[in-house]
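There is one chain below, alone, in structure tokens, taken in the form predicted alone.
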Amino acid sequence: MLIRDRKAYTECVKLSLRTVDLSISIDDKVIVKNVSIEAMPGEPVFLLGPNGSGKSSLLKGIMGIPSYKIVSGKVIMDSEDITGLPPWERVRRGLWIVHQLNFPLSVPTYFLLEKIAARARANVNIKAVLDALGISHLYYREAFNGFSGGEAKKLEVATALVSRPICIMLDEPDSGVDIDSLRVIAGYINLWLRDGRTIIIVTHLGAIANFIEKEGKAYVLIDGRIVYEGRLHDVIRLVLEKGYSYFKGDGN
């Protein structure tokens, strides 16, 4: 399935995203082990787990980032197996990742967003996007260079807004941001969900869940494996009351 008219495609198509027994390695070390998850249009999916549990590695493997090698299993968008596709082909099909960490770039913010919009064949008012996110003052500044945590996260959200993806994966959008920035970011996640986009959110303690209109489901990753799944608020309650040791089987 090749997207030829990206604008028309993103305005009408809704796709599920799932992994089937997916294992991912970094430098020949398997980090993600036989993970199967499913995200449906308009229903948020949350990935929780302690630091180093493989949450970010899972998203990057799904995105096809080369250093995160898929050693077994599949990535499926709706009915299409995209496991062997390079990242840019996954982007063409509507997949996008909002990164947790950013590296300073030597190009202005507006230039970065213009290039992303052009590749997505999207006619977007870049200034209006930055205004809506409250970061118009970053228009001419080098992207991610000296940005605060909230500014960097909002710019990452801006990349998703201008690329108009169908399936959006957000890596810890609630880490390192103040409450006002968190509300802004959550507002756009809610808009995407209402529009029927497929959303996967990595979170450590679920802070962003307080601002998401739909509850959705949650998976808990421990040592690269899915060890628990359930309704989001039930999972968060267990995490806050018992800690992740509960899911390891050594809690009280």
The other form holds:
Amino acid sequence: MLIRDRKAYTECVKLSLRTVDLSISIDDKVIVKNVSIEAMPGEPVFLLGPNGSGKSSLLKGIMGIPSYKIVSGKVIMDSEDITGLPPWERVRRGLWIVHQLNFPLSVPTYFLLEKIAARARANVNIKAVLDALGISHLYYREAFNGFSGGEAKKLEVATALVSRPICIMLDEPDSGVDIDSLRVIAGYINLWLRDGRTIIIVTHLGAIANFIEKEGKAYVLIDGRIVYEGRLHDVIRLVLEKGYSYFKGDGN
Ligand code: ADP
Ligand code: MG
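Mind sharing the form predicted together with adenosine-5'-diphosphate? What's above is the form predicted alone.
Next comes the full complex, and the chain you just saw is listed first.
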């Protein structure tokens, strides 16, 4: 698939994202176990679970990051099986991940974003993206180096914007950010949803959910397995009332 400028492409294409019985190992230890989830265009999917339950590993495995080895199962974008594709092939098809944690880089912010846009074959105005997120002062700074929590999350969102994604996975976009930054980030998620993008959001306590306009579906992941599924606000209420220990027993 040769896409010279993804703008026109992403504006008309809507793709679902699903995993079928997906198991992922790190250093030969299985972390994600037989996970089947499905996200449809314009309908947010939330992934909740305690620390270390495998949420980030699941997203990284879907992204194709090599150390997160898919031992069985499939990742499917719309009708295409992308399980064996390298990460940049997934990016070209419109998949992107907004990471929970990032490492300081030795390249300037604008350079990082230019590279991502080029690899994704997206023609974007980097300055305009940073302006819109209120982080234009970071243009020449080394990416993620000494950034505040909010600045780092906004740069992560900028990486998604410049890749012109169709399916976006956001790993804890609400952790470590102030309320104003949270509103800005949620604003972009709402825009993506209105545009029919496919969105998966990992959240601990569901803070971001209060700012998302569309009601979605939520899965609870415990020890690498999906143990519960329901409407987002019902699941969050249950989690806040009973804690994750409720799902570990026979509560589901
Ligand atoms: P969550 O995002 O739900 O907090 P993670 O997916 O980050 O959970 O981690 C799940 C388990 O996998 C944890 O025990 C964690 O230590 C382990 N893990 C995740 N990534 C790596 C890695 N790159 N190397 C070794 N262990 C990892
Ligand atoms: Mg995580």
